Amino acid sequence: MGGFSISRDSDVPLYRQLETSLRDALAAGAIPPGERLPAIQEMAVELHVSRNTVRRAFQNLAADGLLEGSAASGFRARGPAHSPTPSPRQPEFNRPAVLEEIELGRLRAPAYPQPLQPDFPDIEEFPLKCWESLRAQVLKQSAPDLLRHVEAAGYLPLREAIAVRLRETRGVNCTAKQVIVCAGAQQALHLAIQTLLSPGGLVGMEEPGRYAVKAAFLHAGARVLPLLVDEEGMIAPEARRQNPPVLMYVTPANQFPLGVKLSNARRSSLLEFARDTFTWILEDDSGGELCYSGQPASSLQGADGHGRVVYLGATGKTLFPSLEIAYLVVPPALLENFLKTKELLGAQPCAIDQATLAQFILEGHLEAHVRRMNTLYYQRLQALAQSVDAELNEFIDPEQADGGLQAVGWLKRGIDEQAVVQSASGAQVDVRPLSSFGRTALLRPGVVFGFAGSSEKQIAAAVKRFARTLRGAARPNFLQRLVGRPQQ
């Protein structure tokens, strides 16, 4: 095993020198099939390195099949003259049992929502005139190619303007080639778990966060490990650098619920983490434009050096929920293997469809739309504030928001907030408990309200409604139960 030298006055980093060096090595005979590699402690000495820079060299020749093993137990050359030592038994995967435990009330968007619900956007003001005469324009000149199956990967003028588009508003580094059209934000998240993860493995999550996501984990066998957001959004699994996740999921331009930004701090600590032990990030950016104060936060995608982030974009937040078109961008060392996954999950939307939100871009309508939309979500959301301050006061304390399409009310000390929640339902209000989206980060009990989806007229009759509920002026004792009390 000598022979290995590292310069330091190279601009490669060390790791990639040494990785070439084992490559070319491997390539050449020199580390036959089944030889066991020196300790990653013992090749760092030898070469006066550290061990980081030696296992990240072993671990990326072990992602492409040059080697076998793993850093605690070694690695080695692979082929036939090395029989692997089975590993551990992992315990069972039961699908069916994982359904069981999983509520489908809650997966379930409703066709027509309540007024107050969360996470739903206008979908009376979309042009939709516009829209249909794009889509007459696009059957007129293209309808033999759009009726016959498109590529796996998306119909390839919309997987363009998407590129240019996201590298123009978003920040992401991307081409055309990266972009994976999906059908539904659901799908695009699926096919990230199939490619990524394997049963049993690791996944860490936003906690609070969405519940369909967890679901979705929990379907694939994953553990999930909740990941804690303050003020700052999520913090890194920085105790966890031994055993890391395979995959964090996170929401970094408006997190949902609580709606924070991803802090600078957080974002570097976050792709150093992701860097240092080859865990992969998953970017929620589906809400990402919606943007009430300044410029949106840049995606964390375009900040990423080294390939660990993938991206998911959608339509249904900015656009209307049932045209279930979205995204993935890719690293290019996975699009392979996702293109594969792909083929194998099949379901594509609409080539129609595809064709008509390419022009819809291109010609500049989804710039228009989401600029006109985020002035009316931002007075509607001043609507919101004001009637919960003006109607709620002894009840929530409102959170100012800046993005996202909800917005959290924080309970007044000693409020329940079941019977909060219960008082909603009976003003036909949709006021989702902060806690249903996950228990372990509140500090505080809350309530999460939507604004986007309602006039402003229709939401201060809801919050009048919602308030004259809570004072049960039909029920004598409710403020005592509301607080806590026992009747006196």
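Throughout, rigid core stands for the largest set of C-alpha atoms superposing within 1.5 Å between the two forms. Positions refer to the first chain, counted from 1. This one's a predicted model, so the numbers in the text were calculated from it and none came from an experiment. What changes on going to the form predicted together with a further copy of the same chain:
Val463 is not among the residues whose C-alpha shifts by 2 Å or more between these two forms once the rigid core is aligned; its shift stays under 2 Å. Positional change of Ala452 between these two forms stays under 2 Å at the C-alpha, relative to the superposed core. For Arg56, a C-alpha deviation of 2 angstroms or more is recorded between these two forms after rigid-core alignment.
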Given for the second form:
There are 2 protein chains.
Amino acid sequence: MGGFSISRDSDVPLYRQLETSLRDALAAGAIPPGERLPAIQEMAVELHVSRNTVRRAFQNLAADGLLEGSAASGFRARGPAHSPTPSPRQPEFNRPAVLEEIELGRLRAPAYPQPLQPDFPDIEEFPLKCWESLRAQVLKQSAPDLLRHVEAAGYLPLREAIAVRLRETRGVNCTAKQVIVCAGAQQALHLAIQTLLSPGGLVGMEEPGRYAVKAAFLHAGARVLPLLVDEEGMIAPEARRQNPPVLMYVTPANQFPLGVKLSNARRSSLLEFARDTFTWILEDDSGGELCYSGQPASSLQGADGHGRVVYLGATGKTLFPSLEIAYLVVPPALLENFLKTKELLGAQPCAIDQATLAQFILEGHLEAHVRRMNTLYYQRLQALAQSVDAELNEFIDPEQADGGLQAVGWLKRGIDEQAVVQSASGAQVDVRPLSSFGRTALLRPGVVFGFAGSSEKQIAAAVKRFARTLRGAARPNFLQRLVGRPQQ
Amino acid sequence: MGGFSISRDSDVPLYRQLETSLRDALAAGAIPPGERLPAIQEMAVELHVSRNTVRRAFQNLAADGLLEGSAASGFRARGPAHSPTPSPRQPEFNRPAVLEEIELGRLRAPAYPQPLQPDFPDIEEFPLKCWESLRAQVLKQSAPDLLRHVEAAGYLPLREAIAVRLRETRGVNCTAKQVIVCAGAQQALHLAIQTLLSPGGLVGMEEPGRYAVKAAFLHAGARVLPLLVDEEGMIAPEARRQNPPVLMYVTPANQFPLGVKLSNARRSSLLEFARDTFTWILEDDSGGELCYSGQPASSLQGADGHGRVVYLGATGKTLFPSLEIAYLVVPPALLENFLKTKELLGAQPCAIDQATLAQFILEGHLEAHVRRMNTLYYQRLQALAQSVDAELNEFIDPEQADGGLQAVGWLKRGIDEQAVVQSASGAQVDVRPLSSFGRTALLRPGVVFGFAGSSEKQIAAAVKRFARTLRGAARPNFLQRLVGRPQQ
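Coords for the form predicted together with a further copy of the same chain, given the form predicted alone:
Next comes the full complex, this chain leading.
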């Protein structure tokens, strides 16, 4: 029963934090049906919370049909066999109330990242001159046709170029007909949501993960089932086979933010689960091409023999963020519904940009740019690892990253995450606590460093500044502090 | 009780057509609470339909609580006072089932319009060279910053340019802070829907109107209340004051496709209704600048003293369709929720295009282009009116248009709309039946001609071809046919 992360610094009430942890443990099968939960008194002592807190969490879960019993007799887990309906409580969906719960500040990405801020590419390296000359070329060939309305699926030559490239570089099994061009990765996600989900639907989503993804699901009225991530990637919700999600969101090539790859065993079990339960998988491969060890893992979509995977790719991390061109590869059975929804969502990238990107791909510039950025980002990652090793080794163990635009550092035993993050803020570097992306199955506190958007020199300077502030804050009693994380 | 349009050529079952007509008449107050409906037998004879058809329509409306009584005793209208809940039947919202009902073919706009196809601007006239040179200029000034992520509300200098221009040319009461840049008019609509509506919510929408707008509401699970349009524009649903819609969609400057302007009396009553009932108004002004008689009507938003209007403007009809830049002006109270939703929808137009458009506005090119197009389109409209007068005067009375990209022609008494449209198709001109946009309160069949996208020569040739086919089809019995439209 250990491993619950109850944070007293959070705005979320303690009983709600406990309720959520228990709900996930029940969903993931960590508390099997029929298992007796500890007595309220016992649990309260163990977690350093009041009995009221525990009682409230248990009673809410009982009201939802997930526990049975009473405060007097004790509670035990009900199995899915006992509650065949998706959710006994189907609250009415109210848009303004849902928006109220969404945090605008956590959705906003700044234009100008701070040093070490995760998830930023280096836009200064983009070959803008080459891009603009290709633009002039396609306009010369095809204007004014490129000023016309583009069909919802996107500009056909771009869809063809994307299909060829995805087959060759990511092992995606597709034709151009299955490719739908979207206006950025967030729109691609929104398109999948607006096509596949109804309010009240259950969505499995990896945790830790992106808040903008989770918020998009919540905004659509979905219930989000967190699927924890360990060293092998996301864990399929085997305990949910009787009551599966409509959709599972996963980043197999490079989990955000942990950076792990989905293992072969996990890939198989995820695809089997989807096949058996008719769950859709949304494979977000938008950073999948950034890989520093050679060949990136092939796409999950390519291994799917049953048309359950919707594949999402994007250019925001490889070209430049404001271009906002992404694409979905959709199983043929879903194509018509996706196209209908796309018409209703609108927001086609400008046809001139689509034609330019098609030419950029066809002439090999995209491949060349990705290769060049992989080399550059690898050097920056090495610079980060060396700096962390040299400056922060009393606090942090760096994890080896193999892709993405950020790397995790694990806090050494006794180092408090919150205090580390406060030091980062004092040093004006934007190192993020891992916990801000949700819980992990690894149960070890960590921080997330960006490295791709800064030069090696900037990285070294930022880490040095960070280390200086951190050492200043590291008084003995600080090192001994263990804040609210009862661990095994 | 006359004026129901029951079409035997429609795919919609007759009982359902009748049910919809009655539902609208009840909603609009045309059948006041307490009024007795004709007996089933009597209604069946009057409409040339079976008694079963009438019985089924009445019984469905009774099941919805809109009628009371029985087949034996007769039915009468229930008033809103008798049914205080928005809808006694609140069906569960299921996305795939909703998508099933939406017609992809009606959503798709072709890149290449046929002659006389409504709703197309002339893209050949766009000053592309000027645009590209402004692009080079803004890139020289601001790259690589224009490659960075743009905040959800859009590129600030563009929002400022839009706010100034809307204040000056459309009388919109706003600051740049209230302007949200969207990726096209359809996205702007979708953004308003995803911010303001919950599934099951009631939306008032002008009829006739755009199918893509209605389908966007249906896709979101809204119930659509048709608000009929007459010579003065859309009629506010006064009978719905106890049970008002969440949102009313209206095109006040130039109703699509009828081309009428919302009268001053109607503007006042619409704003009063919104103020009293806390209904939001979505003012679609995307074609509002196209006005051939001089000064266009000022925006409804500018006359709203209570912050009930969300204003929508777009560039697709004035610049070029594939640019896909539109904008909303949002009441301050709604701004935060709109921004949250915008983050979740994604799909920002590329910052380079936003900066280019800002410059295009600031240097006066947009004003000059709109003026030039107004002159050109007015000439084309005159050419259309002359051709229709010369070639089609035995069939069609042209209506004077004063804006927009299409004009209505009224069918003379005894001319069958469906046969006219078949002739158009035979002549390869894309004249649309007015009924394909929904019913009108004017109860007169008509057709919709596009004129903006074709040259005067093309217009004359297309009308000639159309007239030739139509005269060939106009056998005497055809002229006498009155298909299924019992009129007063």
